Each structure stands twice: as structure tokens, then as C-alpha cells.
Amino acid sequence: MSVVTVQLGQCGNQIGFEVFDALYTDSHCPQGLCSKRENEAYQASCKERFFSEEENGVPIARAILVDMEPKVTSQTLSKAAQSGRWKYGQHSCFCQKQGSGNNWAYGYSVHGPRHEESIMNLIQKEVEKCDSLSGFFIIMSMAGGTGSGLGAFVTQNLQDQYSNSLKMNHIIWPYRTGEVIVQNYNSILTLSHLYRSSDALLVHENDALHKICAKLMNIKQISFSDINQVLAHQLGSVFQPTYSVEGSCHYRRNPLGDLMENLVPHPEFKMLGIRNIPQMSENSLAYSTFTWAGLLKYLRQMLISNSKMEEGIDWHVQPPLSRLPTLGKASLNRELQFNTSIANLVILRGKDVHSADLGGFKDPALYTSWLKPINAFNVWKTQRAFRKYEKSAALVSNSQFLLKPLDTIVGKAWNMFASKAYIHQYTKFGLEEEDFLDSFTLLEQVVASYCNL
């Protein structure tokens, strides 16, 4: 089954390129540590998901590029074409000459309705090329105007027109220090609208990615390209094929459906995060060896202490004792900053993958009381290595990991709203104060729900 990717705005298009490049590079990597037959099956599965083929044999990304300014889309198209390995389709791009000025309302209320037909037609043509559609993967920022406002509008349209297909939005959480003065407004409006129309929100935080670049990749002057490559590596480690069942040589056919089934048991809880181990520069990788026991020990502690990388983990945070009454458990969580999970999916790739012991992730104390570990935890495996990593593990989790950042963004936006700061910039494009209040109400409910796990 195929996934149609929708790249929105500057951020979405730059990330989209790196994601397709990472998927292609990995699937054509000679060091897959598996038989030729297995490698060919892996390549075919990756291609079915993310690429279609043109007559001359160059894979074409199953993607639509949308931006309200032409610069980034034209750079992205030519970069892919120049690689000579894969490219975007000839008619896969929609752009205009005027951006959204970092204004969510302009993207949502002006660009959205004005260009709805053209954008949805492009998406429909891409869908028609798929033998079978798994769903949509929508890449966007939530701080600016086009990715966030137009992204929310397009997602809503996808929900209306493809109600039976899954929609996963990949959203980039802005730097805490701020990129745009109104980023908190744009963020709460984006999140609240996506919560109504998307099936899952896969979130990456710029601050966490920046730290990975600095501390794990040893990059001195970090660019957005560096950040996007780290991010693409993490997404690739989740979306590349894995076996459907233990001991099988058949790859899963419905990537989005399987992810949702494992990780989103209730529509109130849609926030997903990725952790990945190991992640390091190629120079360091050449001198490193790993065991499954070591990798999984670190990955489990990253989960429960809510650490985004293996460096600087707080080893003092431990799961609360299962026999504690709920009230005691909740207060202990707050005290030790224990990250309670609803659902976790571990994806293992590489040598001796079937010998890995995942008992530590089946501890009932890691999960909310209303789900048993047998329903809350899943593992996917393949002996085929990812990129140049002999062994690697990714963890996709639905947990309390975003509670603090979400609460902070809602609080900052509310403080601005209470003093009516910049509201006129939104109301002049048709948004009303009531729309802000609806967003605050919905997101406060999301915070409360995750808080009470």
C-alpha cells in the first residue's frame, strides 16, 4: 500500500526532500547485512510505499509540493532531479508568488479557499497513481503561516474528501526561544484544528533536534539542513519496511494503518514522538559496537525519563510501583518527572534482531492503568540493517512527552490573547476571537487528558 506525502511550506518541502533522500539511500544501501533476495524484497516494499516508477527507471516520489512562494519548491525540485537517483513528478508542485507572512489566518482563510481546487486536484492525481492507498503523510511547521494555516486547511479537506484514508501530520515544534513573534498563536490554532481532522500528530521539537546535532553528531555550526537530516533519519527508521510477524519474510503492507492501530487507541490521545538509538556521525560509527541489551536499556530509560537522546539521561527516574494507588502514582510521576505511556512501538533493525529481549518495555508500570502491556506494547523487526548501522532501534511512543511544551505554548498564547496583542492581524482575515477561545478549550482538554494518565 502506498503513502502520499504532502509537503507544505518552506519547512515541509525542505524536510520532505531529506526524507525521500534518506528512504532512497537506505533502500539502495549495499550494506544491508541480509541476503540479496531479502534486500530486493525490502527495496520493492519501500518503493511501493513511497515511489512510483517512470519509463526511464528513475523512481518518482509519491509527493505533492505546496508553497505560496516559489523559491524553496524550485530548489527542492532541482535538488532531487540533480541527484540523478530519484525525482519529483513533473506536475507535482503548486506554488504562488505571495507568502502568508507568518500569519496562520492568511494561510487558512485566504490561501486555502483561493487555491483549494488546484491543490486538491494535484493530490487526487497522485492518489490515482496508487494501486492501494494507505493514507496521507503531511509534513508542515506549526509556527509560520503557509505550513501551519494552509496545512490545517488542506488536512481538513483531506478529511472531508478521503474520510476512509488515514492522515498523519508530521509537525515541527518551534524553538522555545522563538522564531516568530506570533508563533504561539499559530501553534495553538494549528494543533487545535489538526486535532479535529488528523488521525495522529507525529511531533519533532526543533530544540531536541538541535541538541542531537550538537552532542551526538558533533556538528559545530548547525544548519536547518543538518537538523532535517537527523529528522529524516528518524522518520526513515520508522517508515522503512519491517516483517509483518515474527519469523516471517513478508513485509508489512500498510505502514500508516499498522502505526495507528498500535499507537492511537483513543481519539483523545494523538500525540506521537520518536526516539532513535544509536545516532552518530559516520566517523564515530566506524569505531562503535553495540549490543541489543545495551541499546534497549538506554532506549527504555530515554522513554521513562522523557529524554530525546542517549546522552544526559536521568537514571534516577524509575517507574512508580504498580501497587501504588492512583493518586500516589500521579504525584510521584510529577515529582520524578516520570513519563507515563499509553502505547509504545519499538522497531528493531539489524544483526541478531531475533535475540533482542524486550521484557523491560512490557512492565505494566510504564503504562496507563486502562491498557494492559499486551495491548499497549508492540515490536516490529527486520534483519535488514538501516543505513550503515549494524544494529539500530527506534521507539515511537504515545506518552506524556509533550505535556510541558504544550502547556507552555498554550500559556504564552493565552497571555498574549488576554492583552489582545496582535489579534487584529488575525481578525482582519476572517478569524474571530471565538476561534481562539475554541482552540484554548480544546488544547486545555488535551493537556488535562494526558496529565491524568
Contents of the next structure:
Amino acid sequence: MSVVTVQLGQCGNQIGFEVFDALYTDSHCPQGLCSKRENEAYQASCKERFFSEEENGVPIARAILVDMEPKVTSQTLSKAAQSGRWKYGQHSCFCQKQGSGNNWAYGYSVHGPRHEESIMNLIQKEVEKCDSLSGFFIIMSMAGGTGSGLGAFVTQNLQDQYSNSLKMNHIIWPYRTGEVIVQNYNSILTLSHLYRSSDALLVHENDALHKICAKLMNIKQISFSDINQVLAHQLGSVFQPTYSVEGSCHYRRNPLGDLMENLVPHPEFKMLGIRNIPQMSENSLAYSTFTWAGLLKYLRQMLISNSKMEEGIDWHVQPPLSRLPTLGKASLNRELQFNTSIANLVILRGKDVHSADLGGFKDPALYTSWLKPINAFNVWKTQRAFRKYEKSAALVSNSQFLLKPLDTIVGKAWNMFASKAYIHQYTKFGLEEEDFLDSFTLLEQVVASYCNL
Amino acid sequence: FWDLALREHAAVNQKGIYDEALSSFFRNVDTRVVGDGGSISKGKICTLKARAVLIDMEEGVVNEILQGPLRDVFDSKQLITDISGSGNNWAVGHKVFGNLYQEQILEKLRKSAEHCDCLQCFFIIHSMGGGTGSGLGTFLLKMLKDEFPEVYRFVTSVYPSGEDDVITSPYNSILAMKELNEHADCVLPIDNQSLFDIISKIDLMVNSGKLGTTIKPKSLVTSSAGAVKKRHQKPFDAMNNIVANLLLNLTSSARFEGSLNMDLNEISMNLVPFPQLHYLVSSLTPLYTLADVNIPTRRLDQMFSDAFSKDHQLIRADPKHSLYLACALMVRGNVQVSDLRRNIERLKPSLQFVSWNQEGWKTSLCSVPPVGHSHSLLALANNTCVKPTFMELRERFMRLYKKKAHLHHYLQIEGMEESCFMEALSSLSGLIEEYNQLDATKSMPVEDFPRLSVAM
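Structure of the form predicted in complex with the partner chain, please, following the form predicted alone?
Following is the full complex, with the preceding chain placed first.
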């Protein structure tokens, strides 16, 4: 089954390129550590999901590019074409000239309706190329105007037009300081709308990715390209094919459906995060060897202490002895040490996957009381190594990891809203204070729900 | 400005193709075609025409331009001139010439707009102290708002310095301010004294021949080599160069590619939290650069520090000791997001931001540096440090107005009454009061508003 990707705005398009590039390079990586037949099956599965065939053998990404100004999409298209490895479809791009001005209301209320038909047509064309559709993967940022506002609009449309297909929104959580001043407004408007129309929100935080680049990859002058590459690596380690059944050699067919089934048991809890191990520059790889026991031990601690990387983990955080839920906001004000999970999915790739012991993740103390570990925890495996990593593990989790960042954004946006700052910029384009209040209400509800796990 | 813009695009555009970047400021025209049908949208550059309308109620300056080397850049149909001038009288510029030329101006604006695929923004460049720029300029501003309500209006206004030789400049400025308050989306105030001080500093550095501080020969800020005018005879040329660079840098991220683009509409969106408070203090760094291309990090950080120093602002203002409502950093050249973040973290503690916008930073990264530099930074601050400029202006106004000096020149114009002055004064006072209220919050502790509580 295939996944149709919608790349929105500068962020979405810049990331989209890196993701397809990572997927392609991995599937054509010579060091697969498995048999030739195995490798071919892997490649074929990856291709079915993300690429369609072209006459002269250059695969075309199953994606559409949308932006309200032309510079980024034309750059993205030419970067792909110049690589010679894969490319975007000739008519897969929709762009305008004037941008969205970092204004969620402009993206949602002006661009959305104006360009609805053209964009949905493009999506339809891409969907028709698929033999069967697993669902949509929508890449967008929360801080800007196009990704956030138009992204929310498009997702809503997808829900109406393709009600039987799944939608996963990949959201970029902005740096805490210094990207866009109205980013908190744009974020709460986006999140509240997506919470109603999307099936799952896969979140990547710029601050976390930045730290990974600095500490683990040892990059001195970090660019957005570096950040996007780390991100693409993480996404690749989740989306590349894995066996459908323990012990079999057939690859699972419905990546989005399986992800949702394993990770989103309840519609109130939709926010997913990724952790990956090991994460290091490829030069250092040659000098390191890993055991599954070691990798999984670190990964587990990363989960429960809410750390995004394998360095600087707080080993003191341990699961609580009693699993009684704590009520109310008091628990938020206390230092939230332990990260409670609703559901976890571990994906193992590489040598001796079958020998990996996942007992640590089946401990009921990790999870909220209303789901047993047997339902809350799942494993996917493949012997085929990911890129050059002899062993690698990814963890996709639905947990409290975003609780603090979300609470912070809601708090800041609320302070700004109470001062009425910048509101006129939004009401100019059809949004009203009521809409803001609705968003705040919904998100306070989400915060409370996660808090009470 | 047009001189520098052409040079900037010439440096970047090697193949002479008329591209998106060029089309933001220029039309491509085949001059052999008579009338209006000569526009070419793609392909090789034929003749570039500035997307501009030039207005002056005297002929001297415009004639000089039309006889100068840039004469082909301007379409003679895009000019409006008169002979007598406005006599440094806002009322003459606004009421008399406004009415007289309204139709003509409108027609030429409409023509220019039609030539654009997607018109995003008007740049109005004028002075506040005279008669035409101030009076007719603000008349035009209102017209733009009525005719093209969705197009942003950015105004670059030269405010009169303390030692300004036009006696009536306070009247003109205050009358104009009311219009700016009501009809502009964003105003970038500039004053001549600050420009002059910056130029003097550069001259000092060049002439003292300090080791390692040589001006790059092709720098657009100071160089006359390759520029249209052979020598900078008057200091005004050098001073105007700075303002021209301001406009270039303001639009660089919209014209050229980068990893974090910023369009003009984003400036207004992020920096104007309340409609009236749209005055942005600007600073450009570095004004001088060194010979080597790979600048070690320390010097890059210096560029960021300088942007906040009062010596680099284009008006007399000290943002560091006043209150920030919002701040934008527009970087060009070989600078990455980590450099930006590092410097924001470093400088943040020494700056005061209003309580509801403690992290009020807007950033952009454009990969194309200005000609002759490896990187540059434009900082735009919505900061209460503009207040002193307005208060001084008000004082100078009051000194004249109390004695009714020169008032008759204005009142004799049809449509002008004393109430115009009173309204303008009250508009300015209202603005100053807003800044005062914000300043009052400066030393108060930041308290969070109580959040919505949700029933579980």
C-alpha cells in the first residue's frame, strides 16, 4: 500500500526532500547485511510505499509540493532532479507568489478556500497513481503561515474527501525562542484544528534536533539542512519496511494503518514522538559496536526520562511503585520526572534482531493503567540493516513527552492573547476571538488528559 | 537605491536572464515597441525599468536623474513634476497639489500595478520636514490605502534633525505623523544626524588605517568604484547609500533564496502587535568589513552585538535601555541557524522585552550576501526608544505653535484650519502615551495570566 505525502510551506518542502532522499539512499544501500533476495524485497516494498515508476527508470516520489511563494518549491524540485537518483513529478507542484505572511488566518481562511480545488485535484491525481492507498503523510511546521494555516485547512479537506483513509500529520515544533514572534498563536490554532481532523500527530522538536546535531553529530555550524537530515534519518528508520509477522520474511503492507493501530488507542491521545539509537555521524560509526541489550537499555531510559538522545540521560528516573493516577494540575507543577506512556512501538533493524530482549519495555509500570502492556507495546523487526547501521532501534511512543512543551506554548499564547497583542492581524482575515478561545479550551483539555495519565 | 539594486542583481545574476528576483523591482521591456505593450516576462534582459513613480513639485532633482546614467531605468511616463515647489509647506503639498494631481497619480499607480503579476507592497520614500514629501507624500499614502487596501504600505521617512534648517519642519512633520499613524502599515524612521555620524565613523576607520580594518573595495556602503556617481561630492550621497542598503536588505529574503525566508508581509505580521505601534528602529551591521572571507566566529558575533548598539541605529535611539515589543533579525550570507541562536541567547539577557512577548524574536536567513560583504545583518526593532524622537518633535512644534509663528502660511490654504493642527498634535500625543504606558510596565515583574480551568 502507498503513502501520499503532502509537503506544505518552506519547512514541509525542505524536510520532504530530505525524507525522500533518505528513504531512497537507504533502500539502495549496498550494506544491507542480508541476502540479495531479501534486499530486493525490501527495495520493492519501499518503492511501493513512496515512489512510483517512470519510463527511464528514475523513481518519482509520491508527493505533492505546496507553497504560497515560489522560491522553495523550485529549489526543492531542482535539487531532486539534479540528484539523478529520484525526482518529483513534473506536475506535482502548486505554488503562488505572495506567501502567507506567517499568518495562520491568511493560510487557513484566504489561501485555503481560494486554492482548495487546485490542491485537492493534485492530491487526487497522486492518489490515482496508487494501487491501494495506505493514507496521507502531511509535513508542515506550526510556526509559519502556510504550513500551519493551509496545512490545517488541507487536513480538514482530506478528512471530508477521503474519510476512509488515514492521515498522519508530521509537525515541526518550533524553537522555543527566535523563529517567529506569533508562533505560539499559530501553533495553538494548528494543534486545535488538527486534533479534530487528523488521526495522529507525529512531532519533531527543533530544539531537540538541534541538540542532537550539536552533541551527537558534532556539527559546528548547524544549518537547517543538518537538522532536516537528522529528522529524515529518524523518519526513515520508522517508515522503511519491516516484517509483518514475527519470523516471516514478508514485509508489512500498511505502514500508516499499523502505526495507528499500535499507537493511537484513544482519540484523545494523538501525539507521537520518535527516538532513535544510535545517532552519530557516519564517520564515527566505523569505530563503534553495539549490542541489542545496550541499545535497548539506553532507549528505555530515554523514554522514561523524556530524553531525546543517548547522551546526558538522567538515570535516576525510575517508574513509580504505585500506578495510581495523580489528579489535577498539582502534578504538573511538581517536576514531572517520569514519562508515562500510553503505547510504544519499538522497531529493530539489523543483525541478530531475533535475539533482542524487549522485556524492559513490557513492564506495566511504564504504562498508564487502562492499557495492558500486551496491548500497549509492540515490536517490528527486520534483518535488513538501516543505512550503515549494523544495529539500529527506533522508538515511536505515545507518551507524556510533549506535555511540558505544550503547556508552555499554551501559557505563552494565553499571556499574549490576554494582552490582545497581534490579534488584529488575525481578525483582519476572518478569525475571531471566539476561535482563539475554542482553541485554548481544546488544548487545555488535552493538557489535562495527558497530565492525568 | 536603484543604482545599488542594479549592482546587486548584476553581481548575482550571471547569465543576464530576467528572473523572479529581478522582477520584484524591475520590469523587462522591449523599448522598440511603442506604447505600453513592450513588457517581456521571461528570457534575456532587454531593458530594465524600475517599478517606480517619481513625484516632485520642483523639477531640479528629477531632471538630474533623467539626465544621469540611470535615465533609461526610469520610464518617463512614471513621473509627475511641477515647477513651483511646495515651499516647505505641508498644506500646499497635501491639499493644493494633492487635489491638483490626484487623478494623474492614481492613473500612473494603476498602470504600474497592472504591470505586476502579484503586487505585495508599496515602498514610499520621503522626508517629513519639507512640503512635497511630507504633504503630497502622505496624501498619496491615504490614496494607496483606499485604492489598494490589500497591498502593504512601507514608509521610509526622513525625520528632521535638531539642527534642521527648515523652520517649519516641526509643523510639517507633525501634520504628516498623523497620516502615518493612520494609514501606514510600517514606518522606518531615519534621521540625518544619525546617518552622518555613521558615515563619519566609517571615514575615521578608513583614514586611520587601523590594522585589519580595510574597507572592501566593492562594498556597496562606501564604494564609488563601479558606482554611477564617480565621487561622493556631498555627504548626502553616502548617507543615502545607507538608506538604500536598508531597503535592499529588507527585501533580500523576499528576492533571494535562503533556509529561512521572510517576506515583507511577515515583517508587518510579526513586528506590529497593535495597529498604531508600527514604528521600527533599524540598524545595519557590519558597516565595514575585513579582507578575509572566512570570518572567525568571534567577529560574526560582533556583528550581532553591534546591531543593538545605539551608534548603529538609523535614528537617535538606544534600544538597549528601552523596552522591546518585538525584534527582527534579517541575516544575509554565510550564517547558519546555530550562529543565530547562539547570539540571541547571548544578547537576550541584556535586553528588556515586554511581558507578553518575552521571546519576541523573528529571524530570517538569506543565502545571498550583499555585494562586497560575506554576511550582513539588518535588525528591526519595535521599541519604545522611538519615543524621545517624537517627544522632541512635539516640543519643537509647541515652541512654534505657541507663538503662532508662520501659521498663516498654512491657514491661508483652503481646507486648513487650526483644528488640523490640534488633531495632529493629539494624534501624536496619543501615540506617545501608548509608549509611556508600555514603558511603565518595564520594571514590573512578569506575571502569568490565570489559565482556563477545565473540568475533568
